[in-house]
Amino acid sequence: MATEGLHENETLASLKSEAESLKGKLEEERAKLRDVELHQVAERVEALGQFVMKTRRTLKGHGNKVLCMDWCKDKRRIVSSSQDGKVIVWDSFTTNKEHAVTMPCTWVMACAYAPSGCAIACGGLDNKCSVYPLTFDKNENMAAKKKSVAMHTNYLSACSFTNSDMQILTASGDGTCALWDVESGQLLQSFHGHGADVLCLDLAPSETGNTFVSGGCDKKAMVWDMRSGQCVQAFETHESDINSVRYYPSGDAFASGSDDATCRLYDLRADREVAIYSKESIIFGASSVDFSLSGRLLFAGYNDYTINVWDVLKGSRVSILFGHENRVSTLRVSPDGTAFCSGSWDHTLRVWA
C-alpha cells in the first residue's frame, strides 16, 4: 500500500487539504462563467404591474399548527397535516372537510396527494410514511386501510409521490432521502450525502427527468439521480438551514428558502446561484417557497407571518401579503396556477387568488 509509510493523521490531513484545493479550483472554474447577473439581463424585461391577491377562503378545523399541505391534481382538493396529529382532506371551493385521519403521533410534518387523487401519504414523528386510500364510503374506517410504506430511523420531514401512485419519495431527519415501492413497502433506492437532517425535497417537473432536489440543516441543496442514487449537483451558498426547495416550472432551475432570511435561485445548467431574494427589513426565515405557473413570480412564506411575492427575474419584491396570525409553515401554488394555498401555525389554511 502506498500509504503504509504515512501515519493515519497525515493521510487524512493531506487528503483534506487536497479536497479543499480541488474545491477552490472548482469555484474558480465556476467563477469564470459568471459573466453577467440575472437582474442585469432582466433589465429590458417589462416590470410587473400592480396585482391584488386576497384571501378567498380560510380553512379552519385543525386544533394546532398546520405543518404541511398539498394540492390534488383536480385543482380543487387539498390535504393538510398538523401538529395535532390530524390529516384533513378539504374541498377548497366549499371549505368542507371530506376526510380526516388521526395519526398515531403528533407533529405530522409531511403529507402528499397521490397523482390519481385516490390516496394520500403522510408521516412525521412516527418515522414512517403511511398511505391511506380515499373512498367516498362514509362508514369506511380509513385507519384500517392504512399502509406503512417507508421506515426511517428519524422523523419524516417530507414526502412526495413520483409520477405514479406506485412510488413514493421521502426525506428524513436521519439525513437520508429514499424511494419506496408503495405496494410492497420495499426500499428501491436510498440517497446519502447530506450531513444533517433533510428538511425538504421536490421532484423535477418533467415526466422524463428522473431527478429531485433536497435541502437540509447542513445548508446544502443537492440534486439527485433517482436511478443511480448519486448526487449529481450540490449548492452550498445559504448561511442556515434550507427549509424548502422548489423546481422552476421548466426544470432548469430551482429556488430555495432558508432560515438565513433569503430565498435563492440556482440554475442547474450554469451550475451556480443566479439570484438572491432578500431585503434588509426581512430578518425572519423563509419556511416555504413556490413558483407561479409561468415561473415569473416566487411566493415565499416567512416566520414573521407574511408572504412575500418576488419578481424572479428582477429580484425585487412585488407584493407582501398579510393575513396569517402566526408563522407561515407551508405554501403551494395550485396545479392550474389560479390560486395558492398557505398553511400556518395559527391553525388555519388560506387560499389566495
Given for the second form:
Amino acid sequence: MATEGLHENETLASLKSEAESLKGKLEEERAKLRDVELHQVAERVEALGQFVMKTRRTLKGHGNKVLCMDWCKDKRRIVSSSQDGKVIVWDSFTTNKEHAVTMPCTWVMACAYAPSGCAIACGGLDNKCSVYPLTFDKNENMAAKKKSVAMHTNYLSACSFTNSDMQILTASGDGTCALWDVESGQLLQSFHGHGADVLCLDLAPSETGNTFVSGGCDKKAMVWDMRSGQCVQAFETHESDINSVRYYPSGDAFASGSDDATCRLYDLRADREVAIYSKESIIFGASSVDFSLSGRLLFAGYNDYTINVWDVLKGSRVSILFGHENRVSTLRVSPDGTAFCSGSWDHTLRVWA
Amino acid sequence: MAQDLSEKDLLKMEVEQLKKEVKNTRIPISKAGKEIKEYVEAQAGNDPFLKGIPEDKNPFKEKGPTFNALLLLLGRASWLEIAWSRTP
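For comparison with the form predicted on its own, kindly provide the form predicted in complex with the partner chain.
Now the complete complex, all chains and molecules, led by this one.
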C-alpha cells in the first residue's frame, strides 16, 4: 500500500535522524574531555634516540603473497599463511620450516598459534577456521588431523585463540565476529554490530578481562564484551577501512591501522581517539600495527612496502624501515619484545631486531 | 549477518547501541594520557627495543661466522644480507 511505503520511509528517516542526533551528543560528551593532547602530556618525556633495526632473518618458502603470521609463545616459532593456500610453521632462529600444510582454498587470510604451541588455526576463502594439531611424527599427515571449528557465511579475515587452546575468536567478511568451542565446534557467542566486513580483531591482555576489539570496512573500531556479546564502545574516526587493531600492553587503549594512511590511538577510559600517527608523505594504507613491550613504539606496516616506527607518546615517526619488495601485509612483535616479524606480498617474512 | 539485515534493522541496532554508549563514563585526556605515559615509563626498562640487548644475548642478532656460513650454504641468506647485518 502506498501508505505503508510512506510509513516505512518515515520510520527510516526518523531512525536516521535519531542516530545522527545521538552521534552528535556522543561527540559533544567526548569533546568535553579533550582538555589536552597526548603529546602535550608527554612533553617532558625524554626523546628517543636513534634506532638500529635491521632484517636479521628472511623466511623464504611461500609461493605467493604472505597474508598473515603469528608468533608462538616460545618466542621462536612462527606460523604464516599465504595466498597460495599454504600454512607454514617456521623456526625463526634457524629459518627452518618445521611443518607445512596445504589448505583446500587459496587466500588463507588468517592464522594463529595456540597458546600451548601444540596447534595452529587458519582459514580464509573457505569461510571456515580450522585447527591443526602440530605433530613431530614424520609418519603423520597434518592435514588428516584437521578439525573444522568455525563456519561463517563469508571469508575468514582474522582468528585468535583466547587464553587457552579451547576457544577461538573469529572475524569475517560476513560482518560478524564469533567465539567458538574448539572441541565441539559449537558457536558460543556471536557479535553483531559492524555494518560491513570485519577485517581484524585483537583480544585484550588477559589481566584486563574479557573484551576484544574489532575493526572493519565500515571504518569502525568496536570493543566487545565476550560474555554478553554486547558492544561496549565504538569509534568511528578513520576515513577508510580499518585493516588492523592491536591493544596497548596495559589494556587501556588500542591502536588501529587503516587504508586512510593513518594509524590512531584510542583510549578506552577517555572513550576517544587520543593520537593520530600520520604524515603528508604517507599516502598508502597501513595494513598492520603492533606495539613494543612498553607501548612506547608502534610498528606499522604499509602498502607502500615500508614499515614506519612511531613514538606513541610524542606522535612523531622515529624510523622508517625498507626491505620488503611489495606490500607489508602483516606484522607482530615477538612475545618477549626482542624482535618483530613482518610478512609481505613479496612472498617473504622478515624478522627485525 | 550484516548483509542479511535490512537498512531499517541496521539503523535500529545503531540507535540502540548509541543510546548505550552516550551513557558511558569517561575521563579527560589529561588523566588518561598521564596513565599511558606512566605505564610506558614504568615498562621502558623491560622493553628490548628501547634499552637494547647485548649482541650475545639476542637470539636474532649475529651468531658468528659458522652460523652465517650455514645460512649461506642452505641458501637462506645472501652475501649481501650478511654483509649488511654486520655493519653497525
